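Listed next as structure tokens is one chain, alone, in the form predicted on its own.
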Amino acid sequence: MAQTAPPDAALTAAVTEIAAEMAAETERGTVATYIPQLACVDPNQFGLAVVTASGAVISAGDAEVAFSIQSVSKVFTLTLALGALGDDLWQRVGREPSGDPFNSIIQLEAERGRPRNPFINAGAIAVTDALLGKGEPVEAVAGILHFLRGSAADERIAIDEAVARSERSTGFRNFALANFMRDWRIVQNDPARTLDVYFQQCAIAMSCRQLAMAGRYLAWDGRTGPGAARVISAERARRINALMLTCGHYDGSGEFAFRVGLPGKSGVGGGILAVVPGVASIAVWSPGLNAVGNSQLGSLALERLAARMGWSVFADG
């Protein structure tokens, strides 16, 4: 998609009256509760943080504050995996949307334990214990951690303890998907050290400024702006993005890609990573979750964005 960047004042004013009106949204949605820590969030949080491709930040709101990336870690892991394995990971885990709900176990027992796509939680579950491969889970953490780091120029990312702790304390569904994916080989490490690495990934705290730059290297062709440096092929980061804008929401993703136009990726801490490939990366974060498991305002403040900057990747260019 062919695109010019907006001039910075034009994206800053936009970016402070959408913060504006997502404060005075009164539908801000639930706050995830299966996992406890989760449930403790303030849920009138709001944050957004735009990188453009001058390298410049333009954020509002809470876009300092960090929380639990949750599942937009899965677009990092899978990058990491894609690196170690290539196209051989594609034998463990498919490309297409599921429409059944994130930690659904019903398509994976019609489908001979194969996950239908890196993004759900049995897929994400896949590609991190093919990340794990034989090494050993403190080193594929550290090396998850490394690369986000490095990606975001930020060394201050850390897991947050208590949501890792939150998560293996209530995580049955996911050992239960595990130990599926175990017995038709999918899985090929003991389950709970998979889990023991899914975990910890899931429970890596970010602020929306942070996630915003560690997603840059996906909205310019592999690289972290225009001339920097190459994290990833251009093909790998194009393909990404078509999995991000295709299975990025769960079994919300063809409503997202209708209403917002661009790659993205949820969790349900209630972050959303987005890409305008060429042009910006962008992070929200609001922790109220709609019934499909999105940020409530993150995904409208994302609509809305795309609206006035004329960012979808349908539009002309």
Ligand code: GLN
Contents of the next structure:
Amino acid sequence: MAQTAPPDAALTAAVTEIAAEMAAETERGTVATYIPQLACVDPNQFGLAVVTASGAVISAGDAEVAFSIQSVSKVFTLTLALGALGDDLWQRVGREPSGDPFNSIIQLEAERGRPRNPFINAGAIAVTDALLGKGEPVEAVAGILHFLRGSAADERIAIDEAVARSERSTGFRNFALANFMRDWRIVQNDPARTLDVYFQQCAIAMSCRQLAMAGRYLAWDGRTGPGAARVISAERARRINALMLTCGHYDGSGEFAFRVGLPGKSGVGGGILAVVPGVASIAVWSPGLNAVGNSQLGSLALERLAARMGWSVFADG
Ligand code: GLN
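Having displayed the form predicted on its own, please output the structure of the form predicted together with the ligand.
In what comes next, the whole complex appears, and the chain from above leads the way.
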């Protein structure tokens, strides 16, 4: 998509206005409670950060506050697993939207343990298992953190251990998914070892600024900016974006594509990473979720930002 970069002044105005509009919203969704530690998060927070082609970061609201990235981590583990296994990864996970909730188990039995896509929980657990390979969980976690710190150019990114512990002690459904896939050899490690990595990757804490920075390689065809260092191939970046557009919001993916028109990946911490190819990497965060587990205000803010800036992967430039 060949879009020209907007002047930063227009973008700064849009970002500032949208943050003010979100602060006034009363319909803020509901904070996730099934991971007890996430239930403690103040729902009256909102952050937005946009990295442009020039490398400028334009932000508003609570854009510097670290939050639990949860399923947004699945984009980064997919990137790493594709790097490690190449296209062999697709033997273990599909590329179709599921149309089911993020933690659903129902398709797994009908489809011989192979999850529909890498962004539902089952698919992300299979990807994490592939990434773990025959290695140690501590090494896999270190590799994920190393990748994020490098792509965000920020060494402070870390795991919120309280969130990881909280999910490990209550993640019975994820244990069920992993055990079922272990039976089909889609998961090949001891499920507890794979989930040890999965719970920690989900518990990585990042601010909107850090997340938008980390997502740059998806916005610039595998590079951190126009002409900058290559992180992954252009083809792989495009394919990850395609999966974000079709599967990044679970059974809300069609609605997000309809309203926002950009590849995006959400997490139950209330974060969303969205990509305007060639133009911007965007992170938004507000902890209250809609009925399908995507950030209520995050989705609304992205819808307004995309509309005001004329951003859409379906635009003619
Ligand atoms: N860690 C969460 C889980 O496995 C991630 C889900 C999400 O963000 N949608 O349930």
